[in-house]
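Heads up, the chain below is alone and in the form predicted on its own; it's given as structure tokens.
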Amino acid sequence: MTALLEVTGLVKRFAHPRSLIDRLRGRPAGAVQAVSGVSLTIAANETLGLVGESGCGKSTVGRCILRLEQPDGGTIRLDGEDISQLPEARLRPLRRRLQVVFQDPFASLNPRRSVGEAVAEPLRNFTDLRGAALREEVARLFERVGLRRDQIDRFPHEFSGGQRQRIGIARAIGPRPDLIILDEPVSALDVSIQAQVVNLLMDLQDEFRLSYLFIAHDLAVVRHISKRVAVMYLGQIVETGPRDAVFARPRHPYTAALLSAAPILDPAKRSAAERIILTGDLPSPSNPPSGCRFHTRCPFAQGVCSTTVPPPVDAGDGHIAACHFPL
């Protein structure tokens, strides 16, 4: 399967300011290793779910792919073209192919502009539509995401959270992108609204042949929408594979712990399920552990885990885990 997006060895660091004591003692500024050597691929019309604890670097991966953050290392290829270091003048035409839906549906909309203007902006940037034709296309997009065309002149505060997220989706699909980064797109919504928005995204994917990078911490939503899953821990991907294989037979201890913490609706299955409790605190990304980064919390860690970075082990069918002692 040919990859639409191929990310290899992605690295992103953020310098954090020195404290007063550090400055007085002449200590250099430190850096947070938000993303450390992440590699992933997304095929055309595929959804890759990217999951992990808060602060593991999921959103930073998405922002680097969009070039909202400049990567410090690695490559990002779109249809084989390396876009990781392209200057803005050459990158701008490619932005039509890469769109985003943000987590907060209110903060991502300008409160001083009508929602119709927000949806029209990418159409002005990347198409020749103007005037009445532009307004008609905006109205058609509103209808496609479940809103009324007579709502396009209203302002963001006049809509509910679910409606505002539909507006964000309309804005993202307007220029007909190839890939949409969905950064926690339903985490701020009520459960019933989450289901409606996820089903809308799946319908739009089939209609427009879209690819999604679905960033989330809700495993139930990821399982519903994703075809493949990648699990991140402390800036690195520790496991990736087909959705059903990862959820049914997790290979990495961290993935197993995540799945064990997910709510189970069936009382019979809930009573039989074994909860894996991780001990210890999440290490600081400014000073990650040596070897396997999970070894400080792993119940199966041995001596080699603290000294040697585990190689990826393929269990077959693309189900890969970076662990010395895979489950």
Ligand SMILES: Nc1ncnc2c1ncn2[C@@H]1O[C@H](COP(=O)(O)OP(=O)(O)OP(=O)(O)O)[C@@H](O)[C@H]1O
Second form
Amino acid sequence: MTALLEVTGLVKRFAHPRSLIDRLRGRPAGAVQAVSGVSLTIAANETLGLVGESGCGKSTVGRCILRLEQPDGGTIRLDGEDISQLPEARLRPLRRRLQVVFQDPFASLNPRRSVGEAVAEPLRNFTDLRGAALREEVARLFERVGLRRDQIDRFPHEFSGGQRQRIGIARAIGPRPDLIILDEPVSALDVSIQAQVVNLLMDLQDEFRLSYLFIAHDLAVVRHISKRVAVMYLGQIVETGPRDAVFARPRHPYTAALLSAAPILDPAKRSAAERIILTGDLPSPSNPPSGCRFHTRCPFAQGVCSTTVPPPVDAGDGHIAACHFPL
Ligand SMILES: Nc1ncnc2c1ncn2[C@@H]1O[C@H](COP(=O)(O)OP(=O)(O)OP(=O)(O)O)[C@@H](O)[C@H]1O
Ligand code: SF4
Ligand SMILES: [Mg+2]
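Please supply the corresponding structure for the form predicted in complex with the ligand (the preceding block corresponds to the form predicted on its own).
Time for the whole complex; same chain goes first.
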């Protein structure tokens, strides 16, 4: 079976200008290695959770898939077709199929336009709906995400954070996409509101047969919504697999450390892994450590870790960790 989305060896670098010190020392401008060989697949109607610390490259992966960034390497296949190098004209029909919901619902809505116009815009771009039919579809979408149809002429500042995120979701599902990149969609919301929005997303997934790439740093949220998870560290995926396997038996020390940082409410579910505490700062993605990129912070690091890149090893049922000494 062909996956809906298949990303292989994705690479994205950003040039960063020379700092004053670089110039004084005659050093050339560098590059941020935001994404260094990421591979992932998402099947139809499936959710992949993508987690990792701030700056590890999660949003850049999402933006490359959406072709808001031009990848420097690798392939992005949608239904088997590589879209990573398609020119804009050929991307246009595909843009309907790939939608996005961002973290900050206020920043992604134009404060001077009514929220109904915001939801209508992609429908105007990607469908033939116009006039009363368009307005009726916008009203229906509002109701579907838990808002009222009489709210469509209001402006973003008249809504709460949770309501604005519902508007962002209505905007994303309007053109009936196949895949939605959910980039920290609930991270800015209160915990009680987070659950409501996550439940809405799960209902919509079944109703519209959607696939999600759910980006988050909060493991608890990812656990609820994703069947599979991928853990990123400094531009690379270090562990991926079925949610239950990864959460119950993390094999990569970084995943174990992330899990130990997350609150575990049920003492019976605590494991030896919870004692791995993450120390030190995230190294610079401009100059990532050699070998295993995690070796500067890993309590289990040995000599080989700083010299040799650990190959991904499958423990069975697609539970893969890139570590010389998996847990
Ligand atoms: N347009 C850009 N120009 C230069 N550097 C960038 C750009 N976009 C991202 N980066 C850098 O690439 C790296 C990855 O950034 P990215 O936003 O993908 O991380 P993230 O995992 O989404 O982080 P966060 O959790 O904070 O959203 C960071 O070092 C970031 O500073
Ligand atoms: S390869 Fe070595 S440094 Fe990297 S996670 Fe495994 S044990 Fe730690
Ligand atoms: Mg991000």
